[in-house]
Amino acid sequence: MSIKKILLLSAVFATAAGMIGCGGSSAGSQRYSENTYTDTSDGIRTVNSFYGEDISPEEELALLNQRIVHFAYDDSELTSEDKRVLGVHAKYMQDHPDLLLRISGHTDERGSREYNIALGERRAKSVERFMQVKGVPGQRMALVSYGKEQPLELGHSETSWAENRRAELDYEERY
């Protein structure tokens, strides 16, 4: 998917999440999508049940717009974090069924090719089954690894190393 396309989708969202935002009833509590909106006695609007933790629409939007989770050295194992961004994204594939995501897993560029390939593989493979279980079909998403490949950060220090080891989301409309 192409920059400008990104961009539009994430503009469309920003508009809808500002008029579920502004708008609607009183009442209490309002339906969109699989979301439930609840509207607090401090006026702020929550979304909840399906990520299991009231966010706000503005974080709602802030967590899809990350595409990158990190992982530790060594590990596939997706934190809290990760679960709260990859939530988000799995609600806006099931909202969106006309888009496909490719899971690219990577590593930093200490050990060897094989070794990381077999890493980034399990990282990508990670990510893939917590979407499953938010009700991602696994025939929309494909996964790639590019083990020590593709660096973010060129440096040989551990900052570099951690921003490396990571899986990356990338949407693209199915055709």
Contents of the next structure:
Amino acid sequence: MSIKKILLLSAVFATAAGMIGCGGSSAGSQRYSENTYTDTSDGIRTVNSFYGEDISPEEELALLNQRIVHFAYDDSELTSEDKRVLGVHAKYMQDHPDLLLRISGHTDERGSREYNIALGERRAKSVERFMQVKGVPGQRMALVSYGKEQPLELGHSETSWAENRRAELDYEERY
Amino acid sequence: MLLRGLIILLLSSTVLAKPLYIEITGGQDTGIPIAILPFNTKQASDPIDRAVEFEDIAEIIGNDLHNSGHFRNLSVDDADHDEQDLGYWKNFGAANLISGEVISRGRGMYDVTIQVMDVYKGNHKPILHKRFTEKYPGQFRALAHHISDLVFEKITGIRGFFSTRIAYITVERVKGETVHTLTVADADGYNDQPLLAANYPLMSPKWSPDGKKIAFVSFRDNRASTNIVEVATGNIEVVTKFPGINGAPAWSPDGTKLALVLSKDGSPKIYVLNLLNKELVQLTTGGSIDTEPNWHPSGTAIFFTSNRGGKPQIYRANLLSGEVARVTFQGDYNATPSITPDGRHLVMLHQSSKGNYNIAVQDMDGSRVKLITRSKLDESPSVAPNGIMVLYGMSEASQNVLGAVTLDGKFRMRIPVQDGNVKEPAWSPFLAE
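Moving from the form predicted alone, what structure would you give for the form predicted in complex with its partner chain?
Every component of the complex follows; first up is the chain already shown.
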């Protein structure tokens, strides 16, 4: 990791609007549904490398904006791409001790509703375990499974089902 | 007096205005053929009484019986036929003939009589004859369901479910927000009343055995909890709110316990909560998914879904011996067990060889599995308190609707709710009158 890279990343953070910082002041709302994550602090930050490869600041930001990971049918295994995304979020959690992470597990519409709640929880737990391995303490994460109760796509095709088999990350400020 | 007459008129017309879209989707020719004559109406000379429009009792009874799948309602358009002319009705193809009268008693009240003839019995003695005195038109719909219950039991020997209720969850988009509502309605879909509306998911409603409460799952504050709502008041009591899953509540037959699913210690496991002393006992163990507990009507066993064998199958936990045994072996996906009130059948969600999710019935004394529904994505079966029908959720192109099917699968119908999606039907027990 070169100094140049680090400075570039901090510049990216510094120029963007402070969504996390501002969000906390909006009364009543603890949920950040916007898609962008930036930081107001202009201190120098370091970027870890994941699985032996360096991630550029631009890519790190792009991965941080990705708050959904998808799963195969009847499966809760994370792909290597998911791990790249989650690794960046784990780092973000470590850099922001004021934040809590809510991980929600979801399934496609097939089968029993309560059984899908259990499948969704396996997905959320799979994400939680990875985050723990990456150093995020369990106390800073909350899990919930919505099963098939909150689909993103309402279609009945494999395309919609694949979109709906997912875990979502939501940041909340520590009370 | 005038004022009261107007109020009754307004009330009854709003009820009458509500359309019902029950659509028979299979097996229209099954059932005992019956003819129902339009009820004679004897009005008083009081002009106020004559202005009152009331529910057509004969029509409600006809719909009740026909939609049970156990009767075929032959339409009778001509009221002039003599109900004593049994030869005519035999020719008409009816096995039973139902007739009645609505007689004004003044002061806005009516007497209602009902008689049922067995066309093949030969003598002209009704097999059922009843008179209900001093009823207001606002009571006619409930009275009609009560009469349907009496007729059904007289002819089939099975207690009728027409005075029972159902609960279900609706999901609607309102001003950009998703609203989840727990609603209760009459068994035929009328008189729907929202009990609870939320901007978070509500799930898994189950009636208490006395019909006074409904257990359900809530996702308030992004956390799952099991809850009990009192139907009469809407008062809610949070039952469990542990970290992780709090789900699938199921009342014991005596109403003193709630079986439910918690994942507070790892995998989702079945627990039994004593509602009287709040004692919580863990029933199943291990790393598998165990969910959807449901009690055998005897109260001595709990059936549940588990993937301990790799795929979801149904297991029985004997509460006396502690023994757990697998009960389904056909197919790779069997879930959502419920046992019919006579203890003879297991009703469940089964993935067919075509890959569809359908409601299936398995005999308890054998292993024969019979599919009773046929769309692609059926779910959430709930057995009627008399065991003859199953309500379930089905997924259509643009919405979720409710379906009902007889336990033999021969008669099916579709019951959409007017607005939005409807899912997770729960049939009430028999209710005290």
